[in-house]
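Here you get one chain, nothing else, as structure tokens; it is the form predicted alone.
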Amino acid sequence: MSDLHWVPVCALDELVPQRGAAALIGGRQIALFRLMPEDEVLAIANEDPFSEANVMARGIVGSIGDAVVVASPMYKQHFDLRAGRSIEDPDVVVETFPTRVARGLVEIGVRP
């Protein structure tokens, strides 16, 4: 991970824990999560592959089994929000993007 370029997105204060926000890096929606109650950070592409919609930050957080998952607001589908696989159909993946948390804020990592 030394190659990725660590982009500030907002204050950690500003996700409300177990919703979803979208933010727009480079050009890319993003989708962020904030589990409680370790204060963890998860962000995957904002795009639903079954229905193509920008709308993964809308989802609902829960978990299934060890996995914690957003369902899809369309389809409801749900994500495992660490592997971005489909719980459904495991051939569909999203993107997932590695984040941390620095001086307060929520960084993205992207390839340069």
Second form
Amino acid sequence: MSDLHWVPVCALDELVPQRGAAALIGGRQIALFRLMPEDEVLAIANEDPFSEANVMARGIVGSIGDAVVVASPMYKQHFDLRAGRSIEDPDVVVETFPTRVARGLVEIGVRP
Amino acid sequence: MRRLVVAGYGMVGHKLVETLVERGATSDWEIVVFAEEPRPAYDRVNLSRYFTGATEVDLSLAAPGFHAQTGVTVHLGDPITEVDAANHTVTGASGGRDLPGCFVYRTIEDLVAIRAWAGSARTGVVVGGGLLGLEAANALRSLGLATHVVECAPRLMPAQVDEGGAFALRRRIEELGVTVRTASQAIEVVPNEHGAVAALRFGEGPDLDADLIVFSAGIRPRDEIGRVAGLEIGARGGIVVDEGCRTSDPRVYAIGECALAAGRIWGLVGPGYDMARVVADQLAGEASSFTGADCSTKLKVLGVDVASFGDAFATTEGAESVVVSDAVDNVYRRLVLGDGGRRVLGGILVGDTGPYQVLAQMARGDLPTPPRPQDLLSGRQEPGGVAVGVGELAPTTRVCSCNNVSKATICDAVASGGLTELGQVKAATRAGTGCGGCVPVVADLLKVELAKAGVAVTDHLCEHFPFSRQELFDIVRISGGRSFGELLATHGRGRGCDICKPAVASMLASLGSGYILDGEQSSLQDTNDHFLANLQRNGTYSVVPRVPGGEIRPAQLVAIGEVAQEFDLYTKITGAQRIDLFGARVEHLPRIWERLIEAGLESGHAYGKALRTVKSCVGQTWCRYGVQDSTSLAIQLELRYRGLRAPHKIKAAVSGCVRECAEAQGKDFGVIATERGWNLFVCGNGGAQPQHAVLFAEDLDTETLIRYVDRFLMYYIRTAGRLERTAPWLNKLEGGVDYLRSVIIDDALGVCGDLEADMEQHVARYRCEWRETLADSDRLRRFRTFVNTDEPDPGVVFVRERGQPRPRRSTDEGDQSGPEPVLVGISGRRAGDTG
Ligand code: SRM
Ligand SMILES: Cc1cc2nc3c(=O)[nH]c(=O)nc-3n(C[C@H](O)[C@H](O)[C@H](O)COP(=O)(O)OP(=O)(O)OC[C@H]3O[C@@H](n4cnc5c(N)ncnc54)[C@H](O)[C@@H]3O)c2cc1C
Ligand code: SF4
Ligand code: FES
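Same protein, the form predicted in complex with the partner chain this time rather than the form predicted alone?
Below is the entire complex, every chain and molecule, led by the chain shown above.
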């Protein structure tokens, strides 16, 4: 993990609980989700692989069994927020990104 | 290893190969297919879709990799050679038929050639007014040709419909601008000076000018191979086969359209598939026979619904006919009854095939005939009356005629396979994978079976709440709880999902909890409700201001135009009397709405499961036939129910007289003016499963009308399932519309006071969601594409088409002739600068 570059994105307070928001980092679109009650932030690629639109951050967050998921707002496929895997079509996997919250600031780990 | 050679790779040939593969016959048989056409079998029934954008791949019947995986050898573009030699000896039926500009309508190549020729043609003639001829006529019409249909019989579709039906059909087709000439025998094609088609000559009557002719006069069996091989051929063509589909040479079978089976050539794919199965059975060593097929058909020709079933022409002894014919609407229905009117034998329906499924099943003996079957013909049916009852179908009923799947097969598959979804049933039984016409019945059967098995999941909202929507609604209403988190903690489990969150949000909104995006509610909403706009395929949104009753002031039109220009939005009149502005970026939505609200417009809730529009006609004020002021009532109703959240969207309309220009009978609630007041209709819709609304009450004064509608809507909101519109809701309501009347009109449940109070509360609390959003800087903060920068989404790129923007498609690239690209940003995907 040493080659990770932590990019500050926003204050935790700017993220609506249980919803997503998108960030643009070095030309890459990343979707962040603030989960409650853990107050944990998870991040995946913002592009929906089924529609190719950059909309993942606008999906509804929830759970299927034990998995924390987001439903793409376009055609409603679910993606496991930790594994990036689509529940409906496990061959489709989106990129996931490490995150951390330090002193109220959300940071995303990207490889330089 | 034995070898099976299949000559011809059409629909039926493929069905044979596929059936053999499915049954594992490839371990005993080496299968070699010789195809005359340059591609593997494709869906000829849907051939015309090639003109409306379907590709070869879309139409293909074999899944990619099918041949490689199964070891079936296919020689494409390789007709059997000896036969090919003989082929040249077969002469066409009409002399000049092979002139340039003459075509048949059978293969993809035919369609490609027709389209190419049509480019420089103005007039097209189709010879043959049967089912296929009319389909070809539709194609010519869509290619922009002035289209004529010529038929030698005295009427159109002589094989399927009688004189009365043909008359209604013809009137409807002529309304489309297609001319029809019946009882006209074409005898010769007249060439022009270049030797191409110029006109068609008849036995009698004047020539018909034509730049293009499509011949579609009857099925001509491709029996050349049979002739060369010395097989027995029928007097009017077709290879003669016995009940096992064997030709006069027992090692040779003939199936599909080349075969003369059970005394005739069957021009439909269903019987062909039956023959394929009969042969597959025998190759596997099982006895099997083809003795004929049910030729009931229901189709759309040139947009006209036509159905014919059973003994359509009343040939059975003692048969009687009941005919209902409406020359104004061009609807024709004939029901053939036997047994002194106690049995349905067959019938013909033109213009409206509503009762087809039920009647055809009665004719087949799969459904009992009710005491007065002729009542089924009269226009409007009580919903829930005839349409349900799939449970009563006999187990042997062929539900899917394309794939010959019986009710028993479907029910067994559901029960033994533990299937719970339509997709699984399709995959397991193939029912519904052909023309798709049987899908509603398959879906109903699935439901019936699941209910039988006591599978309760169907009724539960989702894995997080073990309750139906109605139960949950009652819980929310009675507990007075106003938060999803609370409800989940007390009555649910997990984190919730995209099903229960918006459903609960909608309940909270219906119960009048104010602005839908405050606090926790914001996290429950689908993206449309979240941004108060409709998500489009490229991630932008559309904006639809309310236009109550379709009435709009010129200054508002100007404002809409200015906004569209300033933000470069694609502008379109919608199907519901309003104007939609497409391609808005999230960060522009507030400014767009600021301008619209300034012009006196407000949110149209196109994004919500809520009241959409109350469509109106111009009514008494202008129209010379109107008997009431339909526009004013529509506006009044739209303003009363605007913003009302419901299990699904609600649409309504008001017409000023029986001519029904506002299409009120196709709405969730509809009002039609009478001399004495208003007639109220309820529970209709358009869309995928159109259903006419039912007449609920007559000659109401305005006040009573509104009271009934208040009660009706609130009762629906309380009791309907998630995403269940009023028509399916009513279909399931025990007791049907009579029961509904007793609740709404007679207050049988004693809830009307409550329902009215709920509605009064809604009306009093209504606020335009956009106005409220703009007034609050906190609420405005969500309208950003990115949390960490104000840049727009670089993935959104528009090109221009007909002077307006539209999303760029992957196929636009490198397309020099296409629209000129306007780069608004660099595609995030392509740039990929950080890799
Ligand atoms: C824009 C419009 C088409 C147009 O260019 O004219 C349209 C567009 C959409 N329709 Fe529609 N429908 C539009 C008129 C209609 C009509 C005609 C009418 O209202 O008179 C119908 C048939 C009448 C009816 O609903 O009974 C119609 C039947 C549907 C259905 C099928 C509903 C059903 O019960 O079967 C859907 C799917 C659904 O709602 O689940 C649908 C869904 C949609 C959605 C929301 C699909 C989606 O999720 O993206 C489309 C997006 C709307 C948007 O603004 O982005 N649309 N849609 C029309 C907007 C009308 C308006 O001013 O609000
Ligand atoms: C436009 C259109 C619409 C239709 N709509 C309907 C409908 O709605 N419902 C319905 O039930 N039916 C419909 N049909 C009819 C249906 O398509 C046919 O009944 C079905 O395709 C018959 O299948 P088949 O395999 O017997 O013949 P085909 O599908 O015609 O296939 C025969 C194949 O054999 C090839 N062939 C012929 N001779 C040789 C040879 N010597 N060597 C090698 N190959 C050879 C031909 O080139 C062809 O590819 C429609 C047909 C058309 C053209
Ligand atoms: S419905 Fe009646 S009032 Fe309305 S436009 Fe038609 S004819 Fe005129
Ligand atoms: S009847 Fe055509 S798919 Fe079932």
